[in-house]
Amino acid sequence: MDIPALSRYRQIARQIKEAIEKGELTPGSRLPSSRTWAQELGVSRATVESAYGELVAQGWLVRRGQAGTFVSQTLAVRHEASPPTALAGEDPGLLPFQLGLPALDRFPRALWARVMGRRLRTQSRYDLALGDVCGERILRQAIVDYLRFSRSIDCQPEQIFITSGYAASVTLILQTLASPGDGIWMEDPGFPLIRPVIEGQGIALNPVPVDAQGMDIAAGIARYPQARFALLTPAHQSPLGVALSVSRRRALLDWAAQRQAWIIEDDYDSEFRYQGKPLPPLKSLDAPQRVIYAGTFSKSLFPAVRTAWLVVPAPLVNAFRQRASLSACTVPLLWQQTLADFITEGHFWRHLKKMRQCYALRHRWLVEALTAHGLCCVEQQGGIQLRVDVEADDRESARRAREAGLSVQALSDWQIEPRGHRGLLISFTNLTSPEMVEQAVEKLVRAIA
C-alpha cells in the first residue's frame, strides 16, 4: 500500500471513531459495506476494508460475517457509566412535566420500525409520486373505521382531511370558510399557541370564560353574537379538565345552526380517560352539519409523526378540496402508509389500551406524592397533565420552576383576560417511575417555596 492510502484509511478511521465517541454512531449501529462507502468516498474498497479492520482490532467495531460490520456493543458501557445529569431515570432530551408529549418511553418503535419497513419495501415506482391532496385514502378510510367505534362519530373517507398538524388543520378551516374580521369565540383559560395561527389569519380572537360545566355558551351568546366560529375542547377542555356539559353541547349546537356559524371540535386527548365513560362528541350529534371535528396522533403516538386530521361536514367537502389542492398534503406518503397499517392491524388500538394502564398508574404516582408534600392537584377525569393549585404568584412560580430545570406552565399565560384562575400545570406522562416522580416533587416544592 503506497503512503497517500495509507493515510487515507486512518484519516477513515479517525473519522469513524470521533463519530463513535460523539454518539453519532451508536453502539450496535451498522455501518455501510466497504464496497458502498468506497463508491461514496471515491477511495478504493481495500482503503476503507483497511480502516474498518483497524477498528475491529481496537474494539471499536465487530464483524458477523454477511451480517456486516458493526459499532461494538461493549461501548455502550461508556456511556451508562457516565454520571446522571438529571433525575434518575430521566430522557435527557426531555424536562421532568414537560406538557404535550406522551410517554415516548412507551411507544413501540420496534413494531412501528416493522410496519414502516414492510411498506418501504413492498412501495412501488407509483408511490414516489404526490399522493392525494386531501391524504391518502387507506389512511382516511382507517381513521373512518376508528372514529366510528371509538367516537361512534360516522362518516366517509371523503370528509377527512389529513394535515401536519392541529395548527394546520385550523389554518386549513379558516382559509377555506372565514373571511377577515370574523370573530371565534376561544375558552378562556384555553390552548395559547393556537392564537397566532388565528390572528395571523385575520380572525378576531372573543375570548369566553371557562367553568365547571366548560365554555359558558349563553356568555359567548351575549357578549359576541356576531361570532362566525367557535372553538373548543368539548372533552376534556385543556387546560381545566372538565367536560362540556349535554345542556351547553345542545345550546351551542342551536347557536350555531341559528347563526349559520362554525364548531371546531378539537378532541386532542380523548383515549385517554381513567373514571367514568365520556360524553359523546358535538360531530356525533351534529344533526345540522355545523361541526368540524379536529384529532392529532401527536397525543396518542407520538409528536414527531406530524399527522392530524379533520372531519368536514359533506356539504364543505368540496370547498375544502379545493383550498386543499393549492399545496400537496405535507405528510410523507411512506408515513400516511404506515400509520394506516399500523390502525387497520390492530396496534394502535392495543397501544392505546397500555397507555391508558400506563397513565393510570404515573397519575397516581403523581397525585400520592404531591398530596405527600402538601399540595393540591385538581382530580381530572382523563388527560395527560394535572392543574396544582398555588397560592403565590402562578406566574412567578413557574419561573422558579423552570429555572430549577422543571418544565411547568402557569394557568395565568393560557388566559386571554385575568379571571382568577392561577395554578401549575404539568405532565406526568414521562414520569416512569415512582423514585423520579419524589424526586421531581421534591424539586418543585423546593423551587416554589
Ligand SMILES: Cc1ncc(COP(=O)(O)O)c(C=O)c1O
Given for the second form:
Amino acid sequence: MDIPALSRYRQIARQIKEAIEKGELTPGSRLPSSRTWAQELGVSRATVESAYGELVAQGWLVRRGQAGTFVSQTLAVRHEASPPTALAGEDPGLLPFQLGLPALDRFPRALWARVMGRRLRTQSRYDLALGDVCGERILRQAIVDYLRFSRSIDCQPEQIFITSGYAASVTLILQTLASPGDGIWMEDPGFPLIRPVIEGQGIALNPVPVDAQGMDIAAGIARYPQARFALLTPAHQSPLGVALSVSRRRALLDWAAQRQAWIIEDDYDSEFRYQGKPLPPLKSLDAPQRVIYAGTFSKSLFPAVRTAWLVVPAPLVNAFRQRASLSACTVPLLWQQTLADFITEGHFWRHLKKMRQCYALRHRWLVEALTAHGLCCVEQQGGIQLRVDVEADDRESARRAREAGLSVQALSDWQIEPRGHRGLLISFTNLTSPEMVEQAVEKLVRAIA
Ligand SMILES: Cc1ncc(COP(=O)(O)O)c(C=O)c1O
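Please give the corresponding structure for the form predicted in complex with the named molecule, as opposed to the form predicted alone shown earlier.
Below is the whole assembly, all chains and molecules, this chain first.
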C-alpha cells in the first residue's frame, strides 16, 4: 500500500496529466510555482515538486530554469491530433444542455481547496465531535447576513436549519409539521423529483395550475381549500420561469394566515437574474409567520456541496430543533466551516457576480443559436434553464434528442395532470463557447427535425 505522501503526489501528477489530456492545460502553458500550489492544496512543497519531477521525467512537463515549469509542446501535437470524441471542449461525463447544474468550469476550485485546507489545518480537537444538530452557528450567521443583504429577509441564526439538500429540507418540514393525509398544493407543471419525497411522508399532492402569473392561487383555494401546505417557486417558477405576481403573493399569504396553513418557498435559483429587479421573497413579507423559506447552495456553488437550509418562523424554532435533534446534521463540519469562511471572506459574492455575467453571456449565445436555427425559446428573466417551443410531441422530441447524446427533458414530463404544456427544457450553463453552442444546437435541430 502507498504511504499517504506518496499517494498524494501521485494524485497531483494524475490530475495534471488529465488536465493536459483534456486540453484544460494547454501546451506551453506555465504551471503555478510549486510553492504557490503547495499553499493552495495545503500540502508540502516537496509533494508538488515530486509530482512535477515525475511528469518531467515522463515528458509531460518541461522545466525552464527560473522561468518555471511548462506543459510540453511535443505532447500538444498528440493531443490536438487525437480525434474528438465529444463536442469540442466538452467534458465526456457531461452531456450538452444538462439541467440543474451550474457552470462547473467556472467554480474556483483552487480557492475552495485553499479555504478548506486552511480550516482543516486550524481545526481544534473539539471539531472532531458532533456539531450542532441544526448546523454550525458560523454558517447560520453567514446565511443570515447573506439573506439580509441579498433577499431582504430579516431573521436570526436560530431560525436557520442546515440540511443536506432540498429533499432533506422538505422532509424535515413535513416530519415536523404534517400529519398523514394532509394535502399540499404543488405547482403543475413543477419540479418532479420532489413528489416521491412528499408522497413518502404520506402527504397528498394537490396539483394547482400555473400560468403567466405563477401558481393560480384562486384555483388552489377552489379545488383544495383544506390543504395544509403550499409548495412553490415564487421567484422563478420551475420550469416555466414566471414570477408569482404581487396580487397572488397577497392572496397566498392571506389564505395561509386564515387557514393556518404553511407556505414552503423554494428559492432555488433566484441569485441569477439578468434583467429587471426581482420581487421580494414571500419570506420578507411574512408578517403572519406562515412562510418557511428553502434555500440551497446547489446552483450558486455546486450540487456536490450537498448543503441547503431552511428559514423557519420564530414560533416554530423549538419544534424544528426537537425534530432535527433526532438525527445529527448530515453536512460534515469541515464543509460547513469552509462554506462559512467562503461567504464571510467575500468569495461567495464575487463568485455570484462573475456567474451572473457568465450566464448572461452563455444564455445569449444559446438564444441566438436557437433563433438562427428557427427554434423559438420562451424568454425568461433569470434562472439557469430555457424552454424551447416545439410543435410536435415533446416527449418524442426529447427522446430523440437524448438518443443523439443531448440531455433534454420534455415539459410534459413535469406535469402532474395533462394541461397541454409542451416544450423542451435545456440549460446553457455548461456550454462554454459559441462554437460548442452551435454544435449542440445543430445536433438538436437534426434530432428533432
Ligand atoms: C426546483 C428546485 N428546487 C430545489 C432544488 C435544489 O435541490 P438540492 O438542494 O437538493 O440540490 C432544485 C435542484 O435542481 C430544483 O430544481
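Residue numbers count along the first chain shown, from 1. Since the model is a prediction, treat every value here as computed from it, not as a measurement. Think of the rigid core as the biggest set of C-alphas that the two forms share within 1.5 Å after superposition.
Relative to the superposed rigid core, the position of the CA of Ile16 differs between these two forms by 2 Å or more. Core-superposed comparison between these two forms: the CA of Leu61 exceeds or equals a 2 Å shift. Annotation: Cα of Met436 displaced by less than 2 Å between these two forms, core superposition.
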